[in-house]
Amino acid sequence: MNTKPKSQYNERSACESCGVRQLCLPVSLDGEALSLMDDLVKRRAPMKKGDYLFRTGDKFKSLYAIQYGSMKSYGLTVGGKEQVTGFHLTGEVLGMDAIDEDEHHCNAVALEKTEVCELPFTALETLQNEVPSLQRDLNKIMSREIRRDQHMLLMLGSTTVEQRMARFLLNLYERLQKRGASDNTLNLSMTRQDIGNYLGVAFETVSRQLAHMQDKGILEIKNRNIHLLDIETLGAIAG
């Protein structure tokens, strides 16, 4: 779902040369402040599909910005079933839900080869004293996460299955466009089952809805690649 990964892993991250830094932290830093952030950020070893970044109950230590790849977050219902709570793309930040109680309340797992930058939270708080604009950046990211959660609740509470699917595809499209996607193709790293779980429908329903939209000329399906042919109509369905 993302641009081509770098071929070489370095433990240190260079925020100044990072192609997605305007999408995560730091948003407004430059000059000396950016150098200070470089000293703080750590690049973790690349993750393979199925590797966990953190699990429910893990102690909160850091925020994580996805430099390349994608992840899903999920929790468990009272009955012990998996409930997908989000899909996270390049440039997005994970871990903010754990700040309040100092432990993670969901699991985060890689959907494909993924690389993340780790931002130790204690060091981040210290840096805020030297770089006041950093707090504003954190607030913006928190606001974005709250907005996404609200969108999810509204989508599940008062929409048809077709609207849910349209909004899901449109949301992915808009997020990928912000990341410099050059065309209207969505390379889905998540399974139909994960999408259905997230939208509150059976995975067979996801397949039927996609096939229906293809028949209407809204999109074209090629394995996990979905090429959006009529974004205007997709938006009309989404409402």
Second form
Number of protein chains: 2
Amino acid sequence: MNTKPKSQYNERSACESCGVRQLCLPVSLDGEALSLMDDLVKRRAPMKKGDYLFRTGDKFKSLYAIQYGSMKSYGLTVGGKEQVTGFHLTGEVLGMDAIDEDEHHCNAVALEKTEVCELPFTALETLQNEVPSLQRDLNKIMSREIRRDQHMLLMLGSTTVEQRMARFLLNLYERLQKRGASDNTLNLSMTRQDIGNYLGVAFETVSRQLAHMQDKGILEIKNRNIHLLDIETLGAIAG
Amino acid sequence: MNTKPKSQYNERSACESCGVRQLCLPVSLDGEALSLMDDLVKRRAPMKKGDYLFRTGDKFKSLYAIQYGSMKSYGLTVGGKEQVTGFHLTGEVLGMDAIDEDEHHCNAVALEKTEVCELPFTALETLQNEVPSLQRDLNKIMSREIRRDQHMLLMLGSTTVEQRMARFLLNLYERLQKRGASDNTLNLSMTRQDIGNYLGVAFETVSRQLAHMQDKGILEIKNRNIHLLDIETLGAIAG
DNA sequence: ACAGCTCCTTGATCGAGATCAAGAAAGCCA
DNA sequence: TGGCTTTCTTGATCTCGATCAAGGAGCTGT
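Having seen the form predicted on its own, can you show the form predicted in complex with another copy of the chain?
Following is the full complex, with the preceding chain placed first.
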């Protein structure tokens, strides 16, 4: 047992431990700014699969950087059906859609054991004023999020399911590579249902497409573990 | 002829004339900040249909606020096919996808006679430091863009074309209403081809869907002029 | 280890929408 | 004004992926 349970998630340099600096805010902050950031960043208790980080309608307080694990975000159509809008991996930032109207517009739920850093937004804005480089960083992070979404739009615009599937896999692969993954293995934390929902196809079709790609020698499926064998061909399919 | 041709697009208060304050930056700036903004904002010569504002690979210098007219943005798939990623109306801001990597990632082309305000970004960032409210505004504008894209993702996720079409029309309608439109008429500046590309369907299908909606009494088509007769039903279809 | 889940695969059928084709309407420019 | 191009409509056919259905595989907790 920890003798100071209250500070269990604040003992270490929060900024260092959660990797915000390395993963989310690419510029180098100087010593003082770094220490200011440290005061700002809070760690949260780890979440288990199915735990919610925020829900539609929740008041917006913080951005969240994923330290490890993964999450999905989804909205509800008026018909009440779930519509997955994104998957979020280690090192990525969630919650930026809520800055404008001070309220979250989607649900964010953990897909596995996941830990996030909380970045209280008012404090972040204040610090932005004192540290110009931080301001630039935040702009960049948001810009990147915009591009990510537009990339997705580009993806969904394509007609064939094979292409969407290829792009989905490559996108995951590239994001993992950026985070320092060394092998060609994707450990999907989401169900086929989620993938299908995200890509706008039936989950049976996801299953069939993966099987088809396995037949062609492009990848190897072991449940949720996908080993990419022929990334070049995958890229060719993605177009 | 203008006696001062060089300053043709800078004579009036740029900020007032291009409507940046009202349309893009919702908070009220005080007198001094407003004047600083004025110095910042440049007007550009009007563009005619087909003129490009920027292209993929262009160095990022400025954000652009549309004063009047409309634009489309699109990327190219590796296969070389055009993929429309968005339509942009009066009062909306373009270029935010480029902040991160200092380079534009899509092409922006005028769909009709269009005029934009240029907001040089380095100056904007500097001014951000002096005017905290501006910083918040920029955060909000970017947040809104993120939400817009995620909304689109939600739209494309839906399976039926009828639904996508309905959502597309309603989305345009709402954006025009926000800008003060009083009637229920959409003057589409884009081709059926562009719409189909954007929604991920064949342009013939767009044509047929519109015809079908006209048969059901939901709207009335006169070439590119769409008069919405039954917005409630349209909303019901959109789900 | 077992029951009771959820999740995944595979097969069969059916329909929405892509594609091919042809002509009509509208915009454009000399 | 008339000819040219681009855009739009409408029809016919065919294909891809949705849907329905059934069984198998993998977790989870007891």
